[in-house]
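Given next, in structure tokens, is a single chain: the form predicted on its own.
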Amino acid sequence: MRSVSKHRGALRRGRACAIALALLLGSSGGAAAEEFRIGGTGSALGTMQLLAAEFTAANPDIRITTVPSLGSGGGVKAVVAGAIGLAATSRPISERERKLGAVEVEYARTPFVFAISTKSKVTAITSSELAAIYAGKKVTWPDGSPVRIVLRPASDIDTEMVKRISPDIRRALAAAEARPGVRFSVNDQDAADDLERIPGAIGPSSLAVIASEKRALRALKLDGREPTPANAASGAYPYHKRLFLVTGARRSAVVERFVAFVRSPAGRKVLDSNGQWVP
């Protein structure tokens, strides 16, 4: 298995800035007013594409383009710079970002999950088993096939959420990050690709990614709790990601219309159908 340095988080941030700059330089002052780009966290991109398709079907004079994953931070930088019209993030904006003119609205939440290929027969896992997997103590699945972990960069929100599950998992994750040969996936789509492609792979994802992108992945029960939106909303399943729409201080009327659509009954129907709920 190809080993990727844990410093890929820094590379991802650099790549996001480069994409944002390219978008800004590539946009002309004479661009049509009824067109904008959406970028940001990979957790939201599949859903944004579905929402954009519904919105533009009713508004054919408007064109919406989703750009490859910039990450939450990259998305905020791009929207503040005017490179994109709307950013989607999986975290609230920081005070520094707010001072730059970023404005947020939470539009949905989605269960944070551990996922495995649908080719596997594994349907559930416990926190103690996860700790053992990260620590390198549990190396095979019940059928004898090898366990392969897929990690995210240390700076990623998914990594932080894994650490919050338990002190044992936090310690085991630190050991896994230092172990040679462990796979680091740069963003949500890379991680989903790796989880589908690598036999026996397990790693963090979200129900929104799995559902909206129709991934061949199974969200595992964790400690006997089913990771459904209803269970996450009620607290029965305690792990979820918050999703936000972020605009700059200046935002076009068409962006405002799209944000209003996301929060409308029609937009909510798309969210409800793709592993999310509206808080």
Contents of the next structure:
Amino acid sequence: MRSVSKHRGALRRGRACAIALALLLGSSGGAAAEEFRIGGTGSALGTMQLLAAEFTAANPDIRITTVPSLGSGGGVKAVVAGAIGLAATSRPISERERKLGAVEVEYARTPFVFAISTKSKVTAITSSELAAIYAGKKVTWPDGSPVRIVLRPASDIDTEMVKRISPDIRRALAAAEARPGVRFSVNDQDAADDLERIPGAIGPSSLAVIASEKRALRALKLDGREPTPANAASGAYPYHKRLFLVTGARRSAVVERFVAFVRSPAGRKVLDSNGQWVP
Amino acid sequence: MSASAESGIVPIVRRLALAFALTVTVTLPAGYFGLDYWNHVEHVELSARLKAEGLTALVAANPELWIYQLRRLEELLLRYPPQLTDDRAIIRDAAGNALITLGASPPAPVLVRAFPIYDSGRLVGRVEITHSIRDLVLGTLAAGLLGLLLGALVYATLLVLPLRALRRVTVALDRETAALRASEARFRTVAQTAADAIVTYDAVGNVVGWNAAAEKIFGYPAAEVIGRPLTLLIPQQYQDGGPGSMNGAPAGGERRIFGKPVERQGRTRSGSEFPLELALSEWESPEGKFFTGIIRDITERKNHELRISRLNRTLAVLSGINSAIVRISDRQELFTAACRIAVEHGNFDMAWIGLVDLAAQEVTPAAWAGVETGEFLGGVKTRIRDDVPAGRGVLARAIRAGKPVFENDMTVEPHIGGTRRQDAIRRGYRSHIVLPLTVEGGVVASLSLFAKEAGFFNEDEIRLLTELADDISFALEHMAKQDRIAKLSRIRAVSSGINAAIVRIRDREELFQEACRIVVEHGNFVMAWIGMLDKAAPSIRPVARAGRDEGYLDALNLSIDSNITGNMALAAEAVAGRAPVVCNDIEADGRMRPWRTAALERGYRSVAQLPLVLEQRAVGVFALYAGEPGIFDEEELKLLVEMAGDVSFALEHMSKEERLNYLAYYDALTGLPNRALFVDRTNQRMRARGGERRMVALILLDLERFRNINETLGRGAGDGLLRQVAARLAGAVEESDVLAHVGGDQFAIATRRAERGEDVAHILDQTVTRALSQSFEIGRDQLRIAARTGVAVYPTDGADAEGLLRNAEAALNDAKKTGHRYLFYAPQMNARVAEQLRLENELRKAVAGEQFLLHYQPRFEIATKRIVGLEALIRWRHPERGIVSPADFIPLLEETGMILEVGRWALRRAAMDHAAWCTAGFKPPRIAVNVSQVQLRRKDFVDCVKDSLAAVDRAAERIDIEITESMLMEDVGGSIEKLKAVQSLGLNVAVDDFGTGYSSLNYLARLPINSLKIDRSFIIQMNKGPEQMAIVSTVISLARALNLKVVAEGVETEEQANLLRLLRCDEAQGYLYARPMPPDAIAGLLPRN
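Switching from the form predicted on its own: structure of the form predicted together with the partner chain?
Up next: the whole complex, starting with the chain shown before.
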């Protein structure tokens, strides 16, 4: 009971701070409603929407819009150019981006997973099975249904992460990319859509996407390890994506407030409950 | 072509080659570049356009932030066709900043194409594709190099080849020009030195060219003839340009002579004419038209040709006559052909052949040809004696010398020879040759040839004509030999034919007739006859004749009365003189005067009368009449006398043989064959029919008590008895039997009529018993004679007649000892015959004593199991053996004919039993009675049936008859008639044992029958297999198709009955339903009225 009340207390405190901050900002910004847009990596978009909803509920004068996935690079570019207020990326910014004025802050991590539709009975996979699937040697699931692979573009961070799992997988993936008729999903949402939609499809995703967007996808145990944030945080599950918030050199107060909110216990709570952990 | 012309052509060729080479050099790389460059441009433009269109679609979807959707932009560039491969793609914003760049910068030179990206019509960026065309440039350079090479090649080829050809033409032309000049020089020399005259004249006909040969041939030097008209060289009569003219052109009408040599007449300077051969040609030069004639003096050739032509003519005659010699075998025909050939092929105006009679010193024309030869000869003989004028002529001289004699101009000595020679001269004949024709060194004919041309014969011709005469002589000699051979062959053929007849024929008359026939048919004589001497008359009586007689013989006086020898026929003369009489020319022979006309009318020209001599006495004559005179020469006559001798020999032999034969083979007392002949003929019977071992029975009989008769009544009485017995036996045996008196009181009979022992017993009854049944009259005594008989049978008792006779004797001896009337040699045969005869005897008693009875077997309708008929079956109740099966006695009844009587009884009995059942209140079905083949075979079968049933009222309603299928097939036609008649009486007819007799379906349909009874053998087998079942089924279907009732016989099991029911068989009979049973038992089964 005590812990609950403590927790509630912390929540109440956070909320009060937020409201106070909002009031402050609102008063400094005048009576007109302020808005900004969040874009960038698809892995973060669902979570950003939840955070934005939470945030705007406390700050009704602020309107936040999440734009469809621009990818990490596109997001950085857009935030530097001022086309959006805040970018979420799944990689740290590059030196060149930094020189353009981009500023990053890591706000969460999420297990990098292989996902499959919840309609499937498959719950686990091994890296050798993955290699066989990408090599085209394993073409059916145990129930006899065909295996279909969903790939990401070669330059995407997800493709790079898959390749890192093992040299076999790296080789097999190169072969898979050359096969005709293989599905390439341009961003995380497309990939999640395809995995949900295509029977027997398997492909990379993140627990953040699955949880925040309430996807009908199952994150598979890999080599016998459960892809939970706890396992990932402990290193028992070795694959995870780092998530950053990036702003341009000139950032508005509301963005600052939103960033603060994300890093606040309230924001952290949202992250925790959506397959992410704060490092 | 000259060298200057060549030098003019060379620069043109060179320029043309260069132009072609440059074209090739430039066209190849330019063409390559042009074609490929546009491919590149198209590729780049297409790439930029498609990608830009894809981007425009992305912009439309996200107009604000599309430039940040870097992943999508990249994907668009990568995924939109065509693939970028080595190209670089850049997306620029409206300001030209590169948003995204894919691919490295391609190697220069490059082709850059950009395509705009729009946002609702506003330019927001562009896609820029950079594409390297380095390969294109390198390829173009390579094509340029290749073009350069090809250009060089083209230049070399086009320059070198025409120039080389040009040079060759030039060289050839130079060579030809030189040759032409040399030829011209040669021609001039040839013209001057030619053996033929070469004369050229102009269009007006004046001579303009004249070579040395012309001078030599015509005698004019060139100076004398040049410029003068051509007519100088042509005889006057040919100068008009007529057919003989040498002058072709001026006359204008002889163009046809150009180009081919023609023969003409020419005139020399001295004015003499000579034949020439002219080849004329026409040519033109700037000076005008000219004609050149090449002229050859052909005087010598013409003379030679004339000689050859004459020789050819004679050779044609020689060859024609030789071919006639080969073809023709008749002398007269050959003569005619020879004369015709001489005139037609030899150009002789007259030819004739005369037959030379050296004795009479005359020549008679035998054949001739030529328009007036017949008139010239007048059919008159030419005398060749040297004391008459004709005897000094060419003909007489040639015949006397045996060598050809000729004259080439008959007018030189017009007065020698006879009138015929004068006539020939008058008719214009000038040349004449006579060729003697010889046979065996003697001149037999002459060939005379006449020609109106003088000097016809030269040495060559005489040689050929002599050869010709030799050939004809050879042919004549050959023909004479052939005639002779033919004549002798003819006689030999006759002789050989008659000898064959002598060997073959045993009868005198037949031999005579055959001899006459052979003479006429094989010997080509007109007529032949044989006459025998009738001493009583005394005259010759013709006994055989052949050929063209036509009453000639009948008119002939054949008396040999020596008192009238003056008029004695030649035949009588031959008999009287016992020597051949020949007349070789009936027409001329005085001895034939009385009969000449009659003989000539019938075509007789010569005759030979050959006496037939028997034991040194002339007993007859063989006369041969030939159609040709002179046929009987010495050699022929010798052969004919030999032939007559053969006939005489045969005659003698026959007389002796006839007597000996009779004594050897016949018994003089009875006139019957003796033992030897009996054995011979019996052996013949055994061998008869190509080795078929048919039974021959030899019956040997011995008269009992004969010795007593001889002893008591004397030998004469005994002989008389034997003669009477022989006569009776001869009357009793059949023609095919052999009857013989084999010695003493024994007679033997060999017969092939018996097939079994019982038959022998019957034959004995019919012959021996019957022959001896009546008494014999010997003087005043009436004697009864009995005989014992022994029988042996071929092949069981002996393989030949002697063996059989021996065994028959043994059997006879046994019979005598045991007192049997007859005995067989084989004991078992005796037993069997005895048994059969006993049975036969008992059957006779049974028939008489009515020991037979009828049992009945009912017939049922299968469907209702109702009795629908009864079959009457005969049984014999033997007084000792009880009931005897019909199989044991029916065959014997049939053999003995007793079946007829038993059959009648059976029909009557069945009808009576039926009537009795009716009277007793039963309702019996009809009774079928079996009819035997012996009954059916009889002509009175229908009457017998009618008679048998006459005693019973309405018998026809009670009775049917059954006959077996095999009986029907024996005489289908007869059976049909009889059965129809039986049916018309009201009786039904069933065919029994159907299926065993191979009936033809064709007959079956025609037969007047009511039902078929399927043989029991098929019924028993029917459930044993599908084939047997098929037979029964087929018969049932067949019967139904023919609308006949069908009855199954011998049904013994329920299974059979069921099958038959299924097969829709109407009725059945057999142990399953009821066994045959006596009439009383049957009554219990019958329905009551």
